[in-house]
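Just one chain is shown here, as structure tokens, and it is the form predicted on its own.
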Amino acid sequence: MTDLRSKLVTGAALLSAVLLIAMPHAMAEGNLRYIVEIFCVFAFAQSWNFLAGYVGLMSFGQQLFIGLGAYFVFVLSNRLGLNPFWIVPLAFVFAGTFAALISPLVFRLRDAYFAISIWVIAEIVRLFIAQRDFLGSVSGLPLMATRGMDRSLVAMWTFYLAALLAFLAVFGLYYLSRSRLGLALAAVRDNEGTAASIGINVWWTRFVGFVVGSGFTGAAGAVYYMSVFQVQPGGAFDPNWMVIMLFIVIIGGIGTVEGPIIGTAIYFLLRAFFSGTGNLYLMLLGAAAIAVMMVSAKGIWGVFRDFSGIDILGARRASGFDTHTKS
């Protein structure tokens, strides 16, 4: 059985990889740049549910990384004169090594005090980028090398760094939590002491996690305020990030690879139904996430498993939420 499901995973990826990479001379470019924002989202829900899912880590603050990611793009790209969309890898590396750089002090704190300490740094960041003049202030960065790009290129190739970024999330999620980092992270994830006396090391291996998950939010960040051209510190270190992220992984269910891309799926549903509403748009996605959390902690996906036994990617293992929900 676990045989004929990877091979059943390899073929669905060999013909995602196909469809993703014929979809851009199928569609309007309109359709496309919207395309690329659906991915994005799902790449920062995802990447979320990696650090909280998996490595054990909740935070509250990834939008730093969000920002982070963008503004390195955009600021190298503008001064260097080079291509943002080779700078892409570099943001990733941008946001890890951040992450690597505030992990001796972050990691100090633990549960809510650690979630909130990431929060603070994002603000941290927010007010010096906005009070720096080189950096836009408070009125942001244009991306100036894409205004003498085709247009049409430009639209094809952010799809297809924002598609990459949805097939690492499914997919590279999948396999790495069949890997023995991903083994050594719910090992530590759910009981640092016997993860440890099995000659697991703890800090380090949630080290890895950390740096991993922030790096490919940042990464993130860049393809995203690429689509969008500009990019601004109330924008990028937006909290409402945060929000949307907590959304669409809680109501589609944690620690599951599949979760999310339900999230993501009811998360833009519900915008284009009720995002005219204002503030009562962000209620309406609080008063969902309340009542899936009700009924279950597990989240959509997690009852959908549960009642029909189907388990597709069969990445996800039990995490502390969980336990608090079983009899």
Contents of the next structure:
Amino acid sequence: MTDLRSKLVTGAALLSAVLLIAMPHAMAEGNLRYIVEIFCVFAFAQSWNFLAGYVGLMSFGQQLFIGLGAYFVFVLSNRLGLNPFWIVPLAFVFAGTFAALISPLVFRLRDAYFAISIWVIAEIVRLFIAQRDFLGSVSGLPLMATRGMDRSLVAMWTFYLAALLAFLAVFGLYYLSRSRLGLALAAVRDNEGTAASIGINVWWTRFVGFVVGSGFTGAAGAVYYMSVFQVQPGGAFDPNWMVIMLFIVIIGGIGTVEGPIIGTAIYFLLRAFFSGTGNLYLMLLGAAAIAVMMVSAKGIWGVFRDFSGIDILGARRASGFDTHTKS
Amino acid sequence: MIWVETIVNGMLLGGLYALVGLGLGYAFGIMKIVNVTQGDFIVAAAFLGVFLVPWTPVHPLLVIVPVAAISFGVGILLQWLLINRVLGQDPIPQILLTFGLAIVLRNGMVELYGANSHSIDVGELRFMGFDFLGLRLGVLPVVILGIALALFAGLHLWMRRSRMGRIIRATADDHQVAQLSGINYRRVYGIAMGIAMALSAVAGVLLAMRGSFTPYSGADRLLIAFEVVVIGGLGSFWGMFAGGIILGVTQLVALKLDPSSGLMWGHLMFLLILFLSPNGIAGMVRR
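Okay, that one was the form predicted on its own. Can I see the form predicted together with the partner chain too?
Then the entire complex follows, led off by the chain already shown.
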């Protein structure tokens, strides 16, 4: 049974890879751009889901890493005249390093206080950038390097980067959650004391999770802002990014790979449906999140999984015993 | 002398910041709940203040009384109807619940009032000043500091001396053991949240009298409240008061030195204190 499932997942991964590679050749540029946005927002949400649902670190300041990744690519590419597409992996390293540097400080705080301390740091970085002329101050920076390039080529490579992010956000997270590290993360998330007692280094495990998750947010932030060709401190470090990530994850189902896929679909549908009504869709998302918390904190996919017993991309494995007895 | 004046003004502002943090810190100290709605609720209370001022007799300052009373009720309802239902070992559901509520509240206010800035009119009081030891100080900031101090001291005494205060402290220590003496801790939580919200509401109204606010101010208010609580050492009354003063002074001194980024230095001061002492001021004193 388990064997079959992991083979199915491998098959699905290969199939989606082929589809994603073929997509830009079969689609208009405008649609492609929309899909890039969807993929990036999904990658943001999934990286927050990874931190909150798999590592057990809830942050209210992930816009920090979106902005850092974006600014890193823009500044480096504009200053040195480099092709921004090659710098995106470095944006992962840069955002991850930043996360590593702040973690000794923010790990001193727990739960909501941890969450808000990263928000404070995001505010500091935003205010810092907004005051520096060489970083474009309040009005931000344009992306110079893509101006001389072939438009359709730029669109294609942006799409491939976004597709890679989305692919990793599904299958990378799936394989990571089943790896040794993923299991250690789950153990630390569920019970620090027990995790420590079986020889897991709690601080270090959490640290690695935080760095990887935040680095991924940074890379996604870089791709998102490359796709719109300019970045501003007010937009890149906007707390509303956090609101979007949070609601996608909560409504879809925190701590599952599938949940944020559903959440992203709901978010974009709501946004399209209520476009032109101002902030109404944000209010609806807020209300939906409250409703999810009142009914079941597991979200749509979590409830569906428990109800139907269908678990496609979860980390749980069949043990040979009947694990489906309801507790 | 200008520096002394800046520092004194920073302390006056800091007293109000302390009050902004008090609601958040009080709720956390008793229930270990972080109510993320509090930032946006502070703004909602300010709007309520704007609405009620024309009907307030004697002096606009007295509007804090009805706003606090209404907020007390709102806090109880919030706790009883929503937060109590998601209480448990895991703190994440209640944080996310209140975050959702904050977003609904904020965007609702944007829909209703637009993004313009508002403030509460207190008449001449806003422009009155007096000389004290060669310093020129505003009357309103001093009155506000007085209100903040009175609320800190009043809450402290009430928690120490009254029967309800004793019940709340017992619940805070161990709500399961408190239950053995016939205390319904969920009801006590409601009252504690009511008090927390009333305190936040007073802070919101006073902030709106000193300066201005927009429906988006909630985020800044929440960050200030949070910094006050962490600098103070998570739940220590007088630590929080000191935390507010430190933030207020840092902000005004930084604004003098670097007019474009006073807020940033307040945030940096918070990080510095977190770096020096993970348990805030209270932790430094205890050591």
